[in-house]
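Below you'll find only one chain, the form predicted alone, shown as structure tokens.
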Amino acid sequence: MGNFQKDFLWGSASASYQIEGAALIDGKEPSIWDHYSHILGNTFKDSNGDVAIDFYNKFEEDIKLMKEMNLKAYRFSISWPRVIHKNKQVNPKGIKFYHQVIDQLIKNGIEPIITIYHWDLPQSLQDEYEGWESRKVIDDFLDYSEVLFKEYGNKVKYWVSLNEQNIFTYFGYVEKLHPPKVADYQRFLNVNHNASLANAKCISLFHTLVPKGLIGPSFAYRPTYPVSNKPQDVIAMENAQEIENFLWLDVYAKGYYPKIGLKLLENLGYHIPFEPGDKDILLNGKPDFMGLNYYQSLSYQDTNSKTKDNQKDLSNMSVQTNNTDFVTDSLYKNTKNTNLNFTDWDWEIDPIGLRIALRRITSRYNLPILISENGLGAIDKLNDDGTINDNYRIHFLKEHIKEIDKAISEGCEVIGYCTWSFQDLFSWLNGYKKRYGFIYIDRDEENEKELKRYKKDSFYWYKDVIDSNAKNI
């Protein structure tokens, strides 16, 4: 170990929705997820962020713990509707919230990374013309980012534009598992691209409003292997790596989608529903650095192979509808790796996936690479005297720090390395069950308690990684 730069940014990661609480507080609006995390069956156990982990009212003592860490980087998104009223006016007190937590983090000498949509839409726009269905959205979207920037511009210097476009859009309109729960593959393709847009507009505005800032999306990047040494798997691979993964990552730092996957796509009768002038803002908007996510690989077979005894296929996982399943059925078979450990809700534990990830990335791109979020969910216990051990989460991430140091060593450029997440939080599909953070926060499903913060022993090791910058490792 020894090749990460004195200046690197040891950060960690959140999300607005999942930590803030205060859902119709001071002047907040309501999101999607006010909304949709509200109608029975939704999440698990019906839990929502209502109260999330009161970061809202808690932030300094946070913040106190962050510095306590010496951590390097906090990376958090900015609530959309609680700045930004349906009448589109600005609601000061939102924007006074978040101007007290930037400055608390520069004070404690920790740098703020903005996250501008972390998947919190205003309610009001998706009653009004359905999200992200409509073009609209990328003007309301651009007119949100300027008050951002405007505000903020002067004090923080790293940017992310939209987390995970890919989850939001398949999660929200193929898998139904996120508002607005639908399963439709062409519409998913048509929000998809309003988003790539809004996202290049919103880029290319950051440049000239913030000449000083860097900007880039943050991309949940799953490396894609062939299950076998077959041909046959190969080309499903590489079906999977231009559906999958390409047809973001090309769009975002070459400006234009992958001609394979536009042509397999068009095969099987989908569309990018390009109008004119959309090529030009494609081209015009490409970030300064890729923001990685980071959790797992996964592999794939031809669609015409049997699956093998000791394989699981995992075909079935997803919710399949008559729009969707040409995936599978056409393109690629997702199969389990067995040479790989499972984590307790079945993700691949793959550190090397994420030194394929930081080459595949450098190699076909050539940008700096921000890993925005990587972290281990986890079922953690505390015990009686208020200690959380947590060696499992401890060796998931040592072992993927190792290889990122490799990875560097071997020509990549990383800046920085936030885990997901600094304290526990609400988790989309999993409720407070599933814990990722270095700070333990006492509430379940149904009692929030008293919200009260434990360090767990990853807290330890991870303050011990920032001060030596991994040489202790």
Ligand code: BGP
Second form
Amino acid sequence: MGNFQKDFLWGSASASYQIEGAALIDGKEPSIWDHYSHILGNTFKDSNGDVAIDFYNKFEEDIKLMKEMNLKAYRFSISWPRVIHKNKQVNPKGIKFYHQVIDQLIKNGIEPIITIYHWDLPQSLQDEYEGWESRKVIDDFLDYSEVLFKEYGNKVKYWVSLNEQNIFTYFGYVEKLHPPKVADYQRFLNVNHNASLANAKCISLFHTLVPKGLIGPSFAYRPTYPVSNKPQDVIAMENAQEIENFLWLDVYAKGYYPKIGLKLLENLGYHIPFEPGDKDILLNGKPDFMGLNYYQSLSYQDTNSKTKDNQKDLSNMSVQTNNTDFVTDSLYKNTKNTNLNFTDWDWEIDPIGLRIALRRITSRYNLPILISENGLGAIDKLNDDGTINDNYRIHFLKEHIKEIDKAISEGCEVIGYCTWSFQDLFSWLNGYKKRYGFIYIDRDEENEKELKRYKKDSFYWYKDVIDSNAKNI
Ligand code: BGP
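Given the form predicted alone above, I would also like to look at the protein as it appears in the form predicted together with this ligand.
Let's see the whole complex now, leading with the same chain.
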């Protein structure tokens, strides 16, 4: 250990809808998640973020805890409908709230990292023109971004443009797990292309308005493995890599779609709805770093292979997709990696996969990397004495940090590491049951209680990692 630079950003991350609460307070208008989570059956046990963990009212208390931990960076997102009204006017109370959060972080020596979009699109834009499905969203997103750059650009250096574009488009338009709950692959590609254009234009505007800042998208990267060394499985893995990863990573870093990925989609009868000028827009919006959200690797096998995955029944833990046939099934099939252990939610636990992700990004794009999310979702138990013994989380994070250290020694430039998450928070598909934080929040799907904060064992452990710059790990 010992390869972390002196000013390494030891951080944690969150998202507005998952922490803030105050859903319709001080002029905040509904987002698509406010709307969607109130339709019965859409979320786990019909949970929602109406109150969430009440960060809106408790941010000072939380930032105090961050300070106590000596956290170096806090990544949070801005709620678009909290700062821009339906009539396109700015909401001064929303703007003020984020100034307060930023000022408080800076005062406590914590670097704020702003995510511009973490999935809470204003419902008014969904109603007006179907949100991300219309090109009109690009200009609205730019106007919103411009407001943020002008308000906060002189205080905040690090920015994330879109959070996990691959997840919100795929879950929203293929898997029917996010709003607007559609299953249509061509519509997914259309929406995704609009998001790519919005992302590139936002980055280029940022470079004009915040010349000293740094910006990048956060990509949910699940590095692909072949399930065996059978050449057919390797081709399946490469197909998945083109369509599940390069379709975003290449567009971000190179400014164009991957040639093979595009051809594979075309062979299946799908296309990217290019219009004149789009290619230049993508070429002119290159990021300063790649944001990497890493939770797991995924393994792929040849589609003719007979083996069936025995998926765990997680219906009492999570909202499940009922889509089992995917248009890409003829190119690759996701399968379990029997060399790995799994989380309670059946996600592969693979610290070396993080190192592989870092190396692959470095070797293909040669960009600095901000690990913008990584963490373990688990069921934690609050003991009678107020302690939470989450050794499993400590072990998970420790093994991942060791692999980051190795990746740095192998040539990757990693500027920071944001765990998901600082506080327990609302999970889009798993309510309040799946916990990620260093701070336990006393609530579940039904009871909001007092939302008291308790420090888990991992809180003290991460403090030591930060204080020693991971030398003692
Ligand atoms: C990422 C999202 C986060 C967070 C995290 C954990 O995809 O950016 O917002 O939710 O995953 O996911 P989950 O809550 O489903 O376990």
